[in-house]
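Just the one chain here, the form predicted alone, laid out as C-alpha cells.
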Amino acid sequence: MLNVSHLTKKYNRFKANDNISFIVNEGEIAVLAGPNGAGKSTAIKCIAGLLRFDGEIEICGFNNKSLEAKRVLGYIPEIPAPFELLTVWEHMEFIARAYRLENWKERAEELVRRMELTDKKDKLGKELSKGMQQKISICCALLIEPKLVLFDEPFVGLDPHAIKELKAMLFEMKEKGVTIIISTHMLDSVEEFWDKVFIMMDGRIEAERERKAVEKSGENLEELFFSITEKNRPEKEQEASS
C-alpha cells in the first residue's frame, strides 16, 4: 500500500507538487492523470525516493527512502537509461545480485521472452532502440516481484505486442495485491483497467474519482479528465485555444 501525505517539492519558489495526499491500496490500479507540466513525473520521482521532497511517503508502512521500501519497489522511468555496456541478459543478472534475489533465473527468462528479448540477450544496452531499452526497464523493474510498481508513461515506445504483454502483465500484478501507480497523459492506455484515478494541475491534485463512481455517473475516464481540466485553465488560456 502507498501512503502519499503533504508531498511537497519545491524548485526555488516553483512548487511542482504543491502539498498532495492520496492513498492507493493492495491490488489497486491507480491513474496519474494530467496535462505535461502538472507535477505527475516530479510525484512519481519523490516516490520512487529519488528527489528530495517535505511530506512523508510510505510504502508498506515503511518510509520510501529505507530499504524495506526500496527491497518492494519496482520503477520504470520515462526515459529508459539502461547501463550502456551491460547486455540485456546482464541486466537481469546485475538486479538478481544487487537485491539478493534466489531461483531468479527462470523468472528473468520469461520476462525476456514476453518483452520479445530473447535473440537481444547478448545486445548491449547502448546497441538497442529506445523501445528495446524501454522493455529492459520494465525486465528489471518487475523482476524483484514488487509490492508497488510506479510507471512513468510506460507506454510510450513500445510496439503493439509489447503494449499487449504488459497490459496482462498488470492484470496479473493486480490480481496478486500489487499495487500499481501510472503516470500518463495517454488515457486510451489505461481505460480498461484503472481503478482509481488522480486529476493533477499546476502541481496540485484537482480530483480524485473511483471506476465505479466514474461509471455509475455515466461519464468515461477521458470525459472525466477534460471536465477537469478545462474548467481548471485559466480564462485567458481558454480563449487563445478557441
Ligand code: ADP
The other form holds:
Amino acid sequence: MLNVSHLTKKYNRFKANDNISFIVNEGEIAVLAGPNGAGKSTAIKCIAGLLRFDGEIEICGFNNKSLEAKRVLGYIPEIPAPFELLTVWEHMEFIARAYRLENWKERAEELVRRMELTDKKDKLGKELSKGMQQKISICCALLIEPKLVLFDEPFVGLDPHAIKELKAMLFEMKEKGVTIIISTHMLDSVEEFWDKVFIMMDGRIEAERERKAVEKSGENLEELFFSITEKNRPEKEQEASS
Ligand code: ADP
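Coords for the form predicted in complex with this ligand, given the form predicted alone:
Full assembly next; the chain just shown is listed first.
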C-alpha cells in the first residue's frame, strides 16, 4: 500500500532522513515514533510529495508524486495552514471542487459536526484558534475519503473531545481498509491502536515492531524507545532528567 524505499532527505549536507525503508499494508496503523528532530515530519512531508528526496515512495503502486497517488492521499500537517479568507464551509467546497467530488455535502456536514465546527461554519480561517484550524485540516484531508492518511503529531493541540472523536475515526478508517501513518513523540498517545511502530532517531529507523509480536513477547515498548532515543544523550543531561 505504502512502500518507502531507501528514502534519504538532505537539507544542504545534513541528512534528516538517512536511507529509510518501510512498508505499511492496507488497513494498518503505523506509528513513526521518535524524539523531536528524529526526522518524522521530514519523512511524512516526503511521503506527501512536498519535498524532494532520494529514493522511492509508492502509494497504491503509484509513484507518490503522481496524480493517482495524490488523489488517494490525505495529509494533516503538524502546523495547520488554512486559507485565511475562506470560511470553514468554503474549505469543504474548495476541496470538493479541487478533487471533483460528488455527493460530498453530507460527508462534509458529518466531519464538521464531529470536529465540533458546525457553529463555526461561517468563520474565516484566520478567525479560528490553532486547535480549530487543526480540525479544519482533518476535515479537509478526510473529505476526499483517502486510502492513505498521514497525521503529523495529530494529538498535540486538540481538545479532549476532538482527540476522542479522532481516535474513533481512526478505528473506523482502519475497518474500511484505510492505511494510516501517525507521527508522535509520545508513544502512550497511540497505544490503543498501533499495528506497527518504527522508532526513529537521527534520521534513521532504529527499530521496527509489529503489535502481535510485542504482545506475544511481552517486550516493553517504552523501554525500547528510551534505550534507543537516550543512547547518545550527554551524561549530564541524562542525570538531570532522571
Ligand atoms: P521531527 O518531526 O522528528 O521532530 P523533523 O523531520 O522536523 O523531525 O527534523 C529532522 C531534522 O531536520 C532536525 O534536525 C531539523 O532541525 C532538521 N530540519 C527540518 N526541517 C529543516 C529545514 N527546512 N531546513 C533545515 N533543516 C531542517
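Take the two forms, superpose them, and find the largest set of C-alpha atoms that agree within 1.5 Å; that set is the rigid core. Keep in mind it's a predicted model, so treat the numbers as computed, not measured. Numbering follows the first chain given and starts at 1.
Comparing the forms between these two forms on their rigid core, the Cα displacement of L221 reaches 2 Å or more.
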